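Presented below, as structure tokens, is a lone chain in the form predicted on its own.
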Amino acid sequence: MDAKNVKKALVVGAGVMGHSIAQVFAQAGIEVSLVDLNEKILEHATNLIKSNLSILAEFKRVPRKEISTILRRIHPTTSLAEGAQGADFAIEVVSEVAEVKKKVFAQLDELCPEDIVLASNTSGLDIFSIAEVKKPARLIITHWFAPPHIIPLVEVVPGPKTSGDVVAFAKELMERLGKRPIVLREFVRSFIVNRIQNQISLAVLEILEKGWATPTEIDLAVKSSLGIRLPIVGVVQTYDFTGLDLVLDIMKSYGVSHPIFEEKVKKGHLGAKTSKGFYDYGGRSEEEILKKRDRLYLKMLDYLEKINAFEPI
């Protein structure tokens, strides 16, 4: 099982992430198949591909003379079995739906030899319950954020009986597609954007339904100070910055505390100002962690106040 033997790959479901997952692989130089049930779908998958072609064209993401090549290595088709001939890789983006997808694996199954790796896009459901398969060690999820074919992460997640090899293959078909795979040590519904994000919009929606701000203040609160940082820090790099011992602090104020910040702590390992936090800065001086962060900060905020980017779309 090795992902630089990937020729051919199969996409079940050509809606708002299968159409664009297709697009990745054939962009890869594979051939893939592309299948739904409906013919409508199928057509307008393929004009949303190559409007997503001419667009990463206009950005040098792709060479314009290239897209003539990329879309015949497509292959649209509302015939599963017709799908499945030949692949050495398939994964499902359907409706996110319990028995759809139980019914896709059932078909997968069948057609599909056993050395061929079964993958899901799902990030909300147990797939690994769901599904009813002979061989559950080539079950995997591979989950991707739209828009696919711009947004590089890619979360590898195995199953309680998912082998070794697979999710080792996984990883490296994720690579050989230009994409940033993590893999999760274990499966856990929504994994961790999704499990971070929805923990971000329980807040926006407290915050609309008290009347507390409107939409477009809280959109612009978001992208005037976490839109600037999280690109830079993410979210435990944070931490660092704020001092752990600052952050407990806070928490107490709130009559909570966590382990893994008393500990911490305890430590001396408060963050940028003693050079080890959650992240080692190999004892740097918290001047020159500082001034690496706020150079990185200014060229980010010159470039969104350059597109405009806190305007609204």
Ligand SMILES: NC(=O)c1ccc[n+]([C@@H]2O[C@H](COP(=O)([O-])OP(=O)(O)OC[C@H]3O[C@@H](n4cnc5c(N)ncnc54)[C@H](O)[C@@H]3O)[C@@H](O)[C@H]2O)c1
Contents of the next structure:
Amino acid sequence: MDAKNVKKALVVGAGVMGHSIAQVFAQAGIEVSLVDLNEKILEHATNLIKSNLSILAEFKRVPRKEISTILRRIHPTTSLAEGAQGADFAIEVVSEVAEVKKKVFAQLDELCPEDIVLASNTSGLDIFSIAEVKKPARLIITHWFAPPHIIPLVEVVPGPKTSGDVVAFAKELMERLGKRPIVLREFVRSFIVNRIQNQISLAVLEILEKGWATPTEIDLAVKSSLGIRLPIVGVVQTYDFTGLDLVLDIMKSYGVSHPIFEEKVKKGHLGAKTSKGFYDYGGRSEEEILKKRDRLYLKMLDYLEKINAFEPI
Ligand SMILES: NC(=O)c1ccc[n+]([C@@H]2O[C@H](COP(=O)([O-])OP(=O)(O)OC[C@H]3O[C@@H](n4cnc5c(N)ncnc54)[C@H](O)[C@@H]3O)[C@@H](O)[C@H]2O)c1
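What does the same protein look like in the form predicted in complex with the ligand, given that the last one was the form predicted on its own?
In what comes next, the whole complex appears, and the chain from above leads the way.
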């Protein structure tokens, strides 16, 4: 099982995610069968792919002269059996309904040879309990982000029986597609990003419900703060710049604490100001670290202002 040898992929489900995932395979030079329930959906999917490729060409992410070659690699069909023929990798991107996924996996298990990896794009279903396949070692989640032809992240999530080879294969395949895979250690519902996003959603709903701020004010507040910082420092490194001692004090003022912070503060790992926190800054001075951060923040701010990002779309 070698990601370099994948010549043909099978994508089941041609909706919001599936059409674009199929496109990414085709862009990487891989033949791909795109399966859905009827011709109308497949026709719509093909039109969306053409439109996606045209935008990518506009931004020079795809040479315009290659579009027709890429399109020729995509083979839409309503027959799963036909689509599965000769596939070296299969991913289901069907509706987020356990029964639907279960049925598709049962079919894939019959149609795809045993050494073919079967992946799911579920947003959080425990596919490893839902899918009944003869060899659970070949099951894995590759969770893409919309729109897949633009967003680099794919969360790779192994189940309790997924083999190490399958994890390595999935990671390599995503890299071959030009994606940025992050491998979770084990299955946990909502993975990384949706887990974080769900907490944000709960907070937003509370603010709206209580009438503390309007939708426009919330978005402007987030875009004018987190929106500038997140692309540069993510969510964990942010603590290093706040100062882990301060974060702990803030927690305590709410009557809570956390062993991760207590331990780091006890060791004197307070973040950028001690050159060590969640990240190790290799002994660089605080001044040096902050200068590097601030150059990036200023570039980001300049760019966001230039593209009018603080105005609603
Ligand atoms: N939409 C997102 O932003 C997003 C992001 C990440 C993951 N996901 C996950 O991706 C999966 C698909 O989501 P979506 O937004 O593309 O949904 P969608 O409803 O747009 O597409 C699902 C497609 O699956 C097809 N389908 C259903 N049963 C089928 C079957 N038996 N055989 C073949 N095709 C079948 C449907 O006709 C439909 O076209 C879900 O598991 C979802 O949770 C979605």
